[in-house]
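As a starting point, one isolated chain is supplied in structure tokens, in the form predicted alone.
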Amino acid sequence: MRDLARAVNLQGGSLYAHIESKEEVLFELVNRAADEFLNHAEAIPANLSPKEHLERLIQGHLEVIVRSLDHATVFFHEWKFLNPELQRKITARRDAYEGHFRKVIEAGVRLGEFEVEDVRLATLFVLSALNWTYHWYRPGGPLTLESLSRHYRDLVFKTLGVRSNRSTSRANGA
């Protein structure tokens, strides 16, 4: 807290005047990167096919990782130091979360565009596989976000049986 008062030009003690708790501050910090995930997700049009729709919810789930990677690593790891009202809370925004994405495998399977037997668990390998990138994702590093999510969408759709993943990436120039 001190740190905290410190670069924001207060004394440590004044800082209480503008916040009730450490806790606040965690809760802001979370709430703050739930928000950007389910706005990346809230954003996407609705009348894309579930691939696309898909490489969209990829693309903007990288995107707010590498953007924003201290807030990300605060949202992942550390909201579970929250009280159990607040990690209700946030656990119900990642519940909404979780739900754009397995509408959309629901969607894929429906429609032959992907092959899964499970999609709850589908969707809980892709969202995995997602999160864990703000433990090894560096800024500056060789991936830029174009090719982070590109890679990512390939296995992505590998995993989900998508067979023409190749002609996708092509077309796409990628």
Contents of the next structure:
There are 2 protein chains.
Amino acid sequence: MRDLARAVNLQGGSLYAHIESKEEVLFELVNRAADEFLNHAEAIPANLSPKEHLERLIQGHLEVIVRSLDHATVFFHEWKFLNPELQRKITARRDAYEGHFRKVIEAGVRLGEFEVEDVRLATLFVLSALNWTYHWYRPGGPLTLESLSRHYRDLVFKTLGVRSNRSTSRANGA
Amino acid sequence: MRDLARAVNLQGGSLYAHIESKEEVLFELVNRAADEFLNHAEAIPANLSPKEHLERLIQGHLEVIVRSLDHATVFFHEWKFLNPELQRKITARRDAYEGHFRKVIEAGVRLGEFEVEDVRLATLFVLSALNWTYHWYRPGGPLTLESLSRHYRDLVFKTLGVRSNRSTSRANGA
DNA sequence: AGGTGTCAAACAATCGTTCGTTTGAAGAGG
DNA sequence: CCTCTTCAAACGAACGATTGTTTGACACCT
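Same protein, different state: after the form predicted alone, show the form predicted together with another copy of the chain.
Expanding to the full complex; the earlier chain stays at the top.
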């Protein structure tokens, strides 16, 4: 808390003129990170095909992680240190977010765009691959967000058994 | 430290007759978790096909995570709190472990078993999907390790563009 | 006797938080 | 223009608890 205070040019105790407790601040942090993910997902138009929709979900997800590495890290980990009631609020939002992915994959399977044995496991698999990005991606490196998004979109599509659209994956055949 | 002491029926300070410091204990924990992963990987026979080899790697990886959730959690996170020198020892072993996956994927691409644009990114993608398992898998639930391994193996194979072996993934087509 | 392991106590540092006081700017009344 | 009051914001010291670790005395085993 004293570190936080110093960051806004305050004495440790002075923070408590503005906040209730350390936990309240943590919740605010985690919850706003949840906002970032959910806002991206909810801003996607509803009339897209599952493939297009999922591509946007992937882009948004990676964008949030890459552009706000710290927020993503807090979102993925620190909610465990909230009290049970606040934890429930966060996990509810996380489940809602996962729902966006699951539903679009379900729709894709229904329309024959995807071919997947177990939608729940496939959703988990895909989201896992995306989430872990915060462990290794460092902005300013050689890999741009756009390049990462394209590669990961292709990998996800393969994972979900997309058949057509060989345009991008037929490059090197040596 | 007092909690650790109580777990072995000792007083807090008595621990220091056996250990150097808290950091030493943490390193031991993280390093032994690294052992678990590496031992599994190194026990795989060298004469397998890339597909078989990768399947064993996936099985071993998930087995370590599922059977020692706590160890895996510590391995994935707590190494960051070691001093730089000890951190290097851990990341070196992690890189070696990732190398097992990368090399087998490389070999698979070379032999035409896999079809992948960027081996590095594909390796990262696959390992990410596997690693995240510790976030949600809970032993004793409806999903057995064996079932998880099979599903994830199929998903990884699709991700890596495996063409043949439709035996397991042609079950439900309604 | 001589280690070895354990205890209880204490250590300095740090934690989140509280509290009484001071500060400084804004508004009211003359 | 000056005073007086008000009030939120900040200070700085202190709180009780907890942190990792050290110390010296005591007991046990060879």
